[in-house]
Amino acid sequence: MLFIADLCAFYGEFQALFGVNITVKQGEVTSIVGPNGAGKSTLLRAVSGLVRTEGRIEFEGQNLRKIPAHRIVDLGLAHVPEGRGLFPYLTVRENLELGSHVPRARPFRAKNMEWVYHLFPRLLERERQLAHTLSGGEQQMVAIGRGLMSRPKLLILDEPSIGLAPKMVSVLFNVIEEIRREGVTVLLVEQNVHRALMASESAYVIENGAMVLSGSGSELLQSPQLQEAFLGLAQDEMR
């Protein structure tokens, strides 16, 4: 479904990525998991045609290079970024409503608010009440259900569960897993190492820019070269 080589990217002069090598296949979640400040956000801000970049970004055999960031979610692609970016001062509703303008998912408004109600029930109980005033585990339920609201193919998810309490972590990934099931492909991007390679089919570990480790999820889980690519970071997580 995704396909990306020789991928660079770049924040005025300064480059970011080097030479990735990644591919998506349909169907299956993706995890993305390394250090921080790797470029993993970098690699997802690629995708979605939000920073300068050299080389291949293929969706679906398109050449996301040549398409203006804005046209890119009308091609199945929604990015949930690191942060939510929700709009404070609306409702629930509205904030979820904003991810259904895109042409493709307007037919389907009110059969994905009925889906995204029933994944996360919690927000058909709050749809009136305003994104500021919820807790960070209801945030982070608005953000990926508006990323829903745009019908995707390919749902990308960046940090989802930073800040989040052990139990909304759980819940957050036995959404993940309820997603895929329903035939969308996830391209996760993740501090909790564990529990990002328990669910992902194929997985990347970057640092400093660079691919330095792929495989399975469980073949990682068992790495030990995955310790190393860490620095150190991921021995604690895997405990």
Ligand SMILES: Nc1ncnc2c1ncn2[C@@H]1O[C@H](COP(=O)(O)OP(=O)(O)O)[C@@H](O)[C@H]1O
The other form holds:
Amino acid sequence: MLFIADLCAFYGEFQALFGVNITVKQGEVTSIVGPNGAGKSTLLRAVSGLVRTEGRIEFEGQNLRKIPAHRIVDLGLAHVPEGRGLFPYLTVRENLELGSHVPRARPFRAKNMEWVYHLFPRLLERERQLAHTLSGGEQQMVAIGRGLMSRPKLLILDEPSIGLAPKMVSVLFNVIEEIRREGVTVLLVEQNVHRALMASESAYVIENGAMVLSGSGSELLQSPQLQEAFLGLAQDEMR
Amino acid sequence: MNNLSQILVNGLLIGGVYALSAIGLTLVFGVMRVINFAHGEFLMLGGYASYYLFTLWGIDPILSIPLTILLVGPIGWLVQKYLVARVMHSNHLNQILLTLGISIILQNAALLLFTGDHVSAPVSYGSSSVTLGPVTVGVARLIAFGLGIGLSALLYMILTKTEVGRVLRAVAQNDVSARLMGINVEQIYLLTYVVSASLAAVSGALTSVIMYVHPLVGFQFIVKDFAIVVLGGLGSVPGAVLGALLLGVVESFVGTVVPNGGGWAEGISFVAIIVTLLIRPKGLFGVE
Amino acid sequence: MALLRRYAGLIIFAVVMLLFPFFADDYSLHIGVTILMAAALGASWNLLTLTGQLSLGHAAFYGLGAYTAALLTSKLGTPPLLAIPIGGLVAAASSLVIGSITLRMRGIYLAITTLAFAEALRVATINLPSITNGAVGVTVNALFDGEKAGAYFVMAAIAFLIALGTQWIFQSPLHFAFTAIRENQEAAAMLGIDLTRYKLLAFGLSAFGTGLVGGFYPYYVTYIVPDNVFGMHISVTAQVYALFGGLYTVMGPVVGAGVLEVMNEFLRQHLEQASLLVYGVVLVATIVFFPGGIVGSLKQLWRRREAKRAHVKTTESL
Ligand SMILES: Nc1ncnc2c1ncn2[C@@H]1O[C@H](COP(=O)(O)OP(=O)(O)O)[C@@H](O)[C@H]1O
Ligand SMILES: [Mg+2]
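Let's compare: the form predicted alone is above, so bring in the form predicted in complex with the ligand.
Next comes the full complex, and the chain you just saw is listed first.
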């Protein structure tokens, strides 16, 4: 569904990605892990057309690099950015409504909102509240819900579990599972390596802007290299 | 004669005209984070447009407002598309100096085209007035005030109740996320700038009826506009309306109570800016 | 050698300035004075901008300098050569007031406040006729009974002083402090740089220079009115010279002033009144097309050539 080859990405003169190859298969959860500053977010931004790139990015056979950022959503791809990127002084409902701004999703706004409220009943209670007044977990729900409002074929999540209490993390991964069951393909970037790999069919490890490992989630979980690279993190998780 | 209510009403009436132009300035700042020093020049252009529509074809400046917008809006479009858009990601210094440069170009082009003469549209109702209890108000000023407040309210409704309003506020709050929602941010900037220029142009049309238009009128107004948006909090539309009414009233008081006070308008603006920034940098009214 | 290169701009400036009068008639001397005033104005504004503080109200300091000097002479008979520096000092003092008020303001607020400050002084001058003669203005006698060369050398001294001061700042620890504040105020504070002190110092120096030029002006034209010396055009032209010549450089404002004033003089003969229009175009074009200005662009060209030469050398030695 999403095919990335020889991808390089740049911030001005600075090169952040050096020839990355990744394939996301329809109906699967694919995760990307790696240390801080490895270029994970940059990779996602490249897909959404927010950074200058070279190489190939294809979504359902279309060359995303030729399509301006604001038209990419309309192809059925939603990106929930790192740090949530909410509109802080808009209400929860307004935030969600903007998730279905694109022409493809506008007619289904009411239906999709019902779906999102079904996934996150909590948000219905907070509907009229300004986004910045919510708790961290609730804000993350709004961010994911806003992404789902376009009923995307591919949902991109950048570190959704960051800053969440352990209980909320479990809720989050349950929701990811449920979203996938409803037919949404998920591309997930996580620092919570263990959980991410458990939830994924395929996974990639990137470091310093290049891919160092790939395989199925369970393969990587067994991989000694990965154990080594993420010893600290992994042990935290194993407990 | 110079009773309190009269002074108050005079101030509020003129504040309604200030409001339109100030909203335009605050809107561009709120959405684009650019402080537009060329804003006053759109007011000036609007003033001349309506003046010439009146003197050449006899169209009433109030009725010709749509035409005025049609004349001035495209200039705003060109300025944003080919100039301001290039410094959107630049530093404040470049943004300010660029818009200042545009302002100087428009001012001096107007000076060459229209000469430095003060002109106004001598409409038939220009000197008629109505008396309500203790206050007497000019009909033209009343109409100008009504239009100013009416359009401000309309804009506020659009911003808070419609999809395009939501989109504008979204871009103002987080432009990257707005892009991720499939919003064409550059197009929103263009729209914002054109709407802002149009609001200034309407303000200019009203000015051509109740005051005078000259090449530097925009500069006079932008100093007031700055005071107003600082009073109301940069980027806040309701704040701009309240700030405009407040400035109008204060000017009216000073103009009546202080001998020769009418000449002090820019001084009042400066004091308003300093005092506000010192005591409440986010504006007096604290509305988002 | 390095020293010579560092001072090259300043030395050329001094030599040209000193030799010029020997070849100039009155008209050329007048152009010379205009250029020097412009250069001094641009250089003064540039000094403040070094700290990242953007003033749109340098007309305030210019006008204060002009009015202080002119009123001292016309009301108290103070000799011009004393009145001019006093004008500079009054401007500097006022800048410390406005500078401390705006100390914590972000760029845009500072720009708005300084612009309104200049406007407020303009209307105050108009509306306080008992002190300032109001809109009628102030008349003084010309410097050295209108002897152009004398006026030229006074202005040359002022301009050179400002250029020298700028060069001195560029070589002193001040340059580091100013640049650090401009690039990142918070980081500068963490490095232990006293923001208040350096920001006010820049304000004071910049306003002093501007006040000197303003102080000189009445004795050159013999007559000032508020709109003339407190007008927005003063603030704008100061920026245009600096920006066009090259922001944050020593000689940029001087070069910018020279080129623009010569061009302006030429245009004046063809296009009456169009000079500010042209400045607006220059301002916009500089920002959009070559943000480094003349000196900045030349430096960049030079650096590229050096880099290329260095590159050639290393490949040859391989
Ligand atoms: N806006 C930016 N400008 C310049 N460099 C950036 C920017 N964003 C990220 N980088 C750099 O790109 C590299 C990759 O960053 P990022 O993709 O955010 O890493 P990750 O998400 O894996 O933590 C880092 O070295 C980071 O410093
Ligand atoms: Mg990241």
